[in-house]
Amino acid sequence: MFQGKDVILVTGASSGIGRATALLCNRAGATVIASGRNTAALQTLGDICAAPDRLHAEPYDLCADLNNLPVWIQDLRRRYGKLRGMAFCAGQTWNLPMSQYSPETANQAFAICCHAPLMAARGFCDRRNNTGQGAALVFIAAAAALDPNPAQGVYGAAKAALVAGARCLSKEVAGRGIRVNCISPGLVQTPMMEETVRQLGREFLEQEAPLYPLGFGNAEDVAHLAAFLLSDAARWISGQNVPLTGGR
């Protein structure tokens, strides 16, 4: 699917969807820059990936300085070469009723769910940092961006803003042959889902389970779609937000 010269940045690679995407892209032949906040978890990727010589751990806190993200992307390009793709999988869930809405909480959600991915995309789309024709961006949004459950208003709003920004970006860079897509997963069995259950209670899963005729997803289900959208096999797909919800 990829060649060793294809450099792909995967954020959120220390767990869940990001981890699965980094491992899959590495197995499919790409050189992967695996970024995340958990240094120890990133380092274990080298022990289990298919090609350790093509996987580079880059611990980084994406929200430490949002304005510096384009500079960070430029630094990665200098050290590893121009980027062929980026899968932005880093994220965090928020579950609280709209009666508890506050600008402070919304700002936290928007920082990691919207501002960070779009600022990283700004760096990626700098002509100096990507390979040009055939380069691709994939953002992990959420089903909540389309149809939020109760208590998902802040999270859904942040992800919806990401989808809108990504769609606009896809139109702006299409003339350069760069593709931009989003994936909006439903419930996927990851640490983020565990955090949702912690916040909302086991009853939440019991209510949701009957709505998923194919069952809850796993991280690899999303990773396969992300890798496809990054590859040349998806050369005619851009500006899309693909719901991935197990038939919900």
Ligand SMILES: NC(=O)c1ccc[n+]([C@@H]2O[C@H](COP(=O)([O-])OP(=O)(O)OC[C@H]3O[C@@H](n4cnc5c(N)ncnc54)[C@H](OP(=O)(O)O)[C@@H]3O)[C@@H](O)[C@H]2O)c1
Second form
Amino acid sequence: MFQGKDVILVTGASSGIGRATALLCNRAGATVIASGRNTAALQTLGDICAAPDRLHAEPYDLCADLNNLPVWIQDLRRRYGKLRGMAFCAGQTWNLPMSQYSPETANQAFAICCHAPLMAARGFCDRRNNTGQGAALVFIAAAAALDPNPAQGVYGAAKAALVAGARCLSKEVAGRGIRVNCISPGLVQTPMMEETVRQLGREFLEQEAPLYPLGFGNAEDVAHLAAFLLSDAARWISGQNVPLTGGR
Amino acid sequence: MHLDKFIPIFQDLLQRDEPVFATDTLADMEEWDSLAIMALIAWFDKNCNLHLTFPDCKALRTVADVAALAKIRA
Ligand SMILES: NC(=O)c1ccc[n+]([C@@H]2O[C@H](COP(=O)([O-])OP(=O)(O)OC[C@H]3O[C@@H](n4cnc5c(N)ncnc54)[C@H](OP(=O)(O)O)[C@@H]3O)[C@@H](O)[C@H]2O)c1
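Form predicted alone already given; the form predicted in complex with the ligand follows:
Below: every chain and molecule of the assembly, starting with the one above.
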């Protein structure tokens, strides 16, 4: 699917969907820059990945200084070469009814769900930082961007903003042969989902389970689509937001 | 602002690896496209309080012309 010269940045690589995406891209031949905050978790990737010489841990807090993200990407390009792909998987969820909506909470959600991915994309799409024709970006949005459940308004709004920004970006960079897509998963069994269950209780899962004819997803289900969208096999797909919801 | 300071800013706006010179013709640069023009307009708006239009920018010929527009001294 990829070659060693294909450098792919995966954010959120320390857990869940990002971790599965980093491992899959590495197994599929790419050189992977695996980023997250949890250094220990990133380092374990090197022990379990298919090709440790093609996996580089880069601990980084994406929200520490949003304006610096293009500079961070430029620094990665200097050290690893021009980027062929980026899978932006980092994220956090908020379970908050609209009665509790506040600009302060919304700002936190927008920081990691919208500003960070779009600022990283700004760095990636800089002509000097990517390989041009064939380069590709994938953002993990969420089904909540299209159809939020109760208490998903803040999270859904931030992810919807990401989807709109990504769609615009896809048109701006298409002329240079760069593709931009979103994946909008439903419930995927990762630490994030465990946290939601912890907050909302097991009844939440009992309510949701019948809505998923194919059951809940796992991180690899999303990783396969992300890797496909980053690869040349998806050369005619751009500007899309692909729902991935197990038949829901 | 001095021209020496503006040139790297302009190079950055164009996202260009190769160096930029005051005498360079804009039309010869593949990076000088409609998005670069919009980025330049936004930059002048924010940093010089200068409200350029798209036709203003399309009429420019060289990098020196861009600088002159912002009364940047050579
Ligand atoms: N799981 C689901 O049901 C589901 C459904 C729809 C969409 N999604 C989306 O899928 C993406 C991945 O979620 P997941 O389920 O894999 O969650 P997860 O297991 O909790 O992983 C989240 C990842 O994001 C990273 N991260 C969060 N804030 C960060 C920051 N400020 N700087 C750097 N990294 C940061 C975490 O890094 P550290 O742990 O190292 O801090 C972690 O690697 C998210 O965007 C999420 O919104 C998930």
